[in-house]
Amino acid sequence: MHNHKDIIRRLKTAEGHLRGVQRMVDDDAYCIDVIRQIQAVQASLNKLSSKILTEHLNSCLITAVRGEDPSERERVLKEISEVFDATQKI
């Protein structure tokens, strides 16, 4: 990951939103409002995950595919497949 500061900033933002959801639950907020905030946290994390995956595809994956080690190519391609498979289960 090349842009650590941006990723950390986004994680801290999501963390702040999640703490807000916890306060809402503690304060017995309206259920739909809590759900909307949870959805906002999920969307934020999904966007961050996509950003990290894009960086991975444009760095680690390209390096492995261009490399001489066929087992490394296979390993990296398998990881990508596993990430997409896991996404389908969510």
The other form holds:
4 protein chains.
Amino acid sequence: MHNHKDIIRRLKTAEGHLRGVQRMVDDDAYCIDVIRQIQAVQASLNKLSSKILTEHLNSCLITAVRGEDPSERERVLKEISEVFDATQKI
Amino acid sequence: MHNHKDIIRRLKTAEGHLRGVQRMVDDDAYCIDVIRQIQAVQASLNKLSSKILTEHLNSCLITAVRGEDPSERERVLKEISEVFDATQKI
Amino acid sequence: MHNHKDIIRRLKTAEGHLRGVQRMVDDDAYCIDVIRQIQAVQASLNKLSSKILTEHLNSCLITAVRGEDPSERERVLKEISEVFDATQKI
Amino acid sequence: MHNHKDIIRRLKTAEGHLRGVQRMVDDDAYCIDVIRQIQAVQASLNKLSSKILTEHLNSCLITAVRGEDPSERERVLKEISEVFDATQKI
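Return one more block: the form predicted together with a further copy of the same chain, after the form predicted on its own shown previously.
To see the whole picture, the full complex is given below, headed by that same chain.
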């Protein structure tokens, strides 16, 4: 992946956010506020997944689709369908 | 799209399902049962979207990525990212 | 449910929208445009589920929680958790 | 919140999982595998939110609905609707 740095930075932010949620729970924060913070982490992870997928489409996918190996191409296309399916279920 | 028939059939099923939900509401069904039926329609629409996307990847996407027009290729890849984004928000 | 009329109206709109999607498929519309319209139907069904849940909370739930029957109360609270779970998976 | 320990434990697990994803990115793991791990973290956060909501329904909500303060009751019910809405959009 390109943009390693940006992806790592976003993962670290989400990780720090989750540590903040732990502190909230320790401090007996209101349940709904805890849920909202968890949802905020999830929204940021959604954005990150989108970002990584976009990169994937513009690199690995192009290589596979233009390549000579039909089974490799099928695999790459199937993975995208699977990731799309999984996203619907989260 | 290939599989017109299958896609139309699934859309008709979802449409009939929604008419059934209207009858439930008219018959004063329990709110939670109505919500569950609406969620069932959404799950079937999710499957349908996945199906159409898979077909799209295996036809239009392959054509665009192998084609000579870089702006067409970019457009097709961008659309897939957008559809992925939108799915996360439904 | 109160607001029968409004709920029925929204269900009819979603049903009409799905018929429109069938016409798109018959007219060989672009796959991505079809997916986007399906996603629009789902977004409107999401709003409808929220609306019905809000009503449910303000009527059945209040009655059950204030009522004398602990098993009825448990049932109603459990259903809300279940509907919340199901929403996460759609 | 009751079950502090269990909630903290799950948050720590998710945090550790995200650190594992960072190592994958550092090791140049395949994009799709990274996305799948991020989706796994999100699925575990979904379960955690459900758990916290269930607890909330069985404690704060019952207190508010049985209490004498109508504005407090409205607030608590409104929050549940809002959290439900937000979940649909993640």
